[in-house]
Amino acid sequence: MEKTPEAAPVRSIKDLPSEENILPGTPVCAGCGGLLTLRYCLKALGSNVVIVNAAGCFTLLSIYPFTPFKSSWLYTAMACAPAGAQGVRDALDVLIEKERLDPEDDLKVVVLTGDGAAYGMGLASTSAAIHRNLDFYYICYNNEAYGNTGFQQSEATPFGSKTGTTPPGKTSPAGKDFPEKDLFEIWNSHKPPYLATISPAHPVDLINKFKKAEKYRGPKLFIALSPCPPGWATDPSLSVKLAKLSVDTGIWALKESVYGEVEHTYIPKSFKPVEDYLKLQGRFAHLFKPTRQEETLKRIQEMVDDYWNRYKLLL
């Protein structure tokens, strides 16, 4: 277990780092929750990083010769970003060993990927990287579908969601008719040094998780629920509100794990009904009109309640 001293935690939003390591004017969608999350992540990580990007929405961020990043950027195919990160990390280590790079000038290696790669196409290479104890950060911006190619179902798409490949109809009135993967538990079974869920609506929690992760050498993994206005059929101005509602309804649990030991970092004092979150999104509109799908709505609420009851945290 390799550790370095932990940085002092941030107490309030006023204490967030002021430095911006991703500049405005990107071509991604207005109101993108993933972009806001990435902005906070890079505030925590600083500019001395190499970002290895798996093909997805954020591939649009850095298109030669233009980039919004102060840091370096490497693009890879969807399934192999962790393998690319391994090559970068190995190269940096060789340069340090040969004294061609001062250890103080070492760079953090960061994989940046959407849920299509994280939950599906790239899961094998991620598992292998965790198994090898690769020293890297892995950030998944999860908009719960393949957002870059028409919002098709991914393995992160929740039960009851409409996507381009799960339209509600006679055979499946609910849209997607089975739950998403629990990627947190899949990763946690590897017992990595650090694993966390994060939210753009809780920047203090997010920054402190990166500060805590920094003291560990090895895989450091972060999953962010990222509201997607075009895919979720929502107004761009609602993205932070939706991110907050996902936490307040219990749909998105803010938690962390250190070597397999899970703790929740934020628990609402009282949980709001899941309907408060669902009814604001066009992808769930079919659950309410033309007739309410009571059984589907009840099942979604029960799945959320079952999760919190499992941890004995439902108040």
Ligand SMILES: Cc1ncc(C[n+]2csc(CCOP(=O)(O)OP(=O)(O)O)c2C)c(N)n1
Second form
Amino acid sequence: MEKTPEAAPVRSIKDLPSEENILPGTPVCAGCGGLLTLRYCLKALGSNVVIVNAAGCFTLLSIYPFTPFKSSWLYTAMACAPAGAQGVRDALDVLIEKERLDPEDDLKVVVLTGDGAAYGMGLASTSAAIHRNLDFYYICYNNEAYGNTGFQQSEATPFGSKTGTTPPGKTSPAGKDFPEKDLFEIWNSHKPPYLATISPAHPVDLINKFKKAEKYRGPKLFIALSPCPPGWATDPSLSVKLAKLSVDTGIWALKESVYGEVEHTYIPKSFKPVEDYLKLQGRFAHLFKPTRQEETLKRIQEMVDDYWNRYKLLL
Amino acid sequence: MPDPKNVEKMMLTGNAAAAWGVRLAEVDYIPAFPITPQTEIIEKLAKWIADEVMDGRFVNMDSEHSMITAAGAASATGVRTFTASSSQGFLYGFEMLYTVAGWRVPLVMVNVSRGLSSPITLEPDHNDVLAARDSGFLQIHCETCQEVLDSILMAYRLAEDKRVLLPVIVNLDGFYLSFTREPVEVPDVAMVRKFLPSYRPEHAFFKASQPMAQGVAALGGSLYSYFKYQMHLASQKALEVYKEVCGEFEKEFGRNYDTIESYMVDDAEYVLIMTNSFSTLGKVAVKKARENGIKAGLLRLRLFRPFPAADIKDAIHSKKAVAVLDQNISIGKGGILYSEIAGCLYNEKQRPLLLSFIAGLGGKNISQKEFEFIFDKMLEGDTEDVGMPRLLYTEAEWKEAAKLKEIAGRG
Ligand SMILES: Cc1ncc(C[n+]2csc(CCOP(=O)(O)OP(=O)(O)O)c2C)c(N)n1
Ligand code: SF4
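Please give the corresponding structure for the form predicted in complex with this ligand, as opposed to the form predicted on its own shown earlier.
Shown next: the complete complex, the earlier chain at its head.
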């Protein structure tokens, strides 16, 4: 295990770094939870970064001839951002080794993708990068669907969600009628040095996780549940509230793992009912109207309860 | 001319010659994924790097899609990069061929040609490499092991030239060249350095003090066209740069590789057009035809992208007949090279009868009989269905297929 000394943890929102490494004026939607997440992540990472991006909403952050980033950027394709990160990291190492690049000019290599790439098409290339112990960060902003193409089902789409390709209908009143993949567990099975879930409603927890991750050489992986107003059919002003509710209902567990050992970093004192979160979102509206889908709602609550029971953390 | 002291003669397979080219180019970085018949290239390089006879970094990737991505990304970061594939692997990474070409980075890649599934097979034809025809990669197709080594050195010079900055594919035939040993002159590295200095990127790199956005989106047709046109113009420019590189290569190493090779073409009336290792068979057939009093010649396309239209026109416009042997098939149309050559001759006032033959698919032999058939058609001035591809297949092959079907109970 290679470690560098740990920076002091941030205690309150007032201690968040004031630097901004992504500047205003991007074309993403108002209230994009992913963008807020990214903004916090880049506060933690600084500007000596090269972002390696996969196809998704954030591909449209850098549109010729503009970029909102203070850092560097490479768009690859949907399946292969981690492979791009491999090439960049290896090349930087070679250049430094051969004294063709000043070590001061080194960069942190950061993969940035949505859940569609992370949970699905890019899973093999990510698994391989973790397997090779590539020294990189992975930020997955998880809006629980293919956002850029207009919100179709991804492998992160939860049970009961309506998407463009899981329309609620006679044969599938729930919309998507099976649950999402557990990417945290899939990644964790590789025992990476650092892995965490984060939320744009918990920036202190987020920043501290990045600070902790910094100590490790190898894959440092982050998954953020990120509200998406157009896809979730919610008002942009509700994004932070929804991110907070996702944590308070227990739907999005804030946790981290160091070399495979999982710990929860925030456990709500009392869990709110999942309905509080679901009923605010148009993508779940069919579960309430025209008739309440009692079984489906019950099952969603049970899945959350089961999760926390498994960790014996349900109070 | 090279000092013989600086050159070692070795018996090398096409694959080993490719590996030697990479070693002599002092490549920094090699992401790899194995596929028959390319594996010998990457295994050799892995071993040399493990033994520290080569100062590079080798990484085993999870697929060709990832491999080409990593290769392009490393090239975009500023190191000299190599990778290699074939057939199924080449197509598996296809999305990234276009992507990396658009990054305008000087990656050099070897493709060891092999027929495409299905049916799955092992021996060569050129549907794999020709699929990348429109991607922006330049393409050099080789006939001999020596040419493979030399072309890799030339490819880096070409790709890294500021006027070009496009990646290059060097193609060799699986089995017939990849596994065939030939004597190869291996120059020493000091000589190579004179021809190919180390890569110092000026256009594409990543460093903290100079942030750069690469591979960015270009929305709207006008910006998209702007970049695509630039690629096309750079590729066209590469024709001129290629001639310079060729001249310097000849000066340094004493071997000349023009965009096309004209074998007995000058005074020929009937010309075969071929590419890659099967051209050797064509040359034998040309000699035989000459013995029979036919003024035959063979034109081998070496540089396929950019397309050396002017050189081709010059070489064949005044011939009586030209037969294009396509070792590929565009299903429902015919030979890919045929269409390209027909296209470049169309506006010529004087132009030959142009016949199309499909041969050598999946490594199928091209027999002397088949060559004789081709010459007969040229001599006849056969205009029946002119332009339609003739699918070469011998009677013996037909009988063999029938026999096998019968044995399998499908007769
Ligand atoms: C190989 C390939 N297939 C399909 C697409 C179309 N596509 C572009 S973005 C995207 C969705 C990506 O979803 P996700 O990773 O969740 O990111 P988001 O769009 O939500 O930001 C798709 C399917 C593509 N770019 N490439
Ligand atoms: S569709 Fe959703 S994830 Fe994509 S930019 Fe808009 S809000 Fe963000």
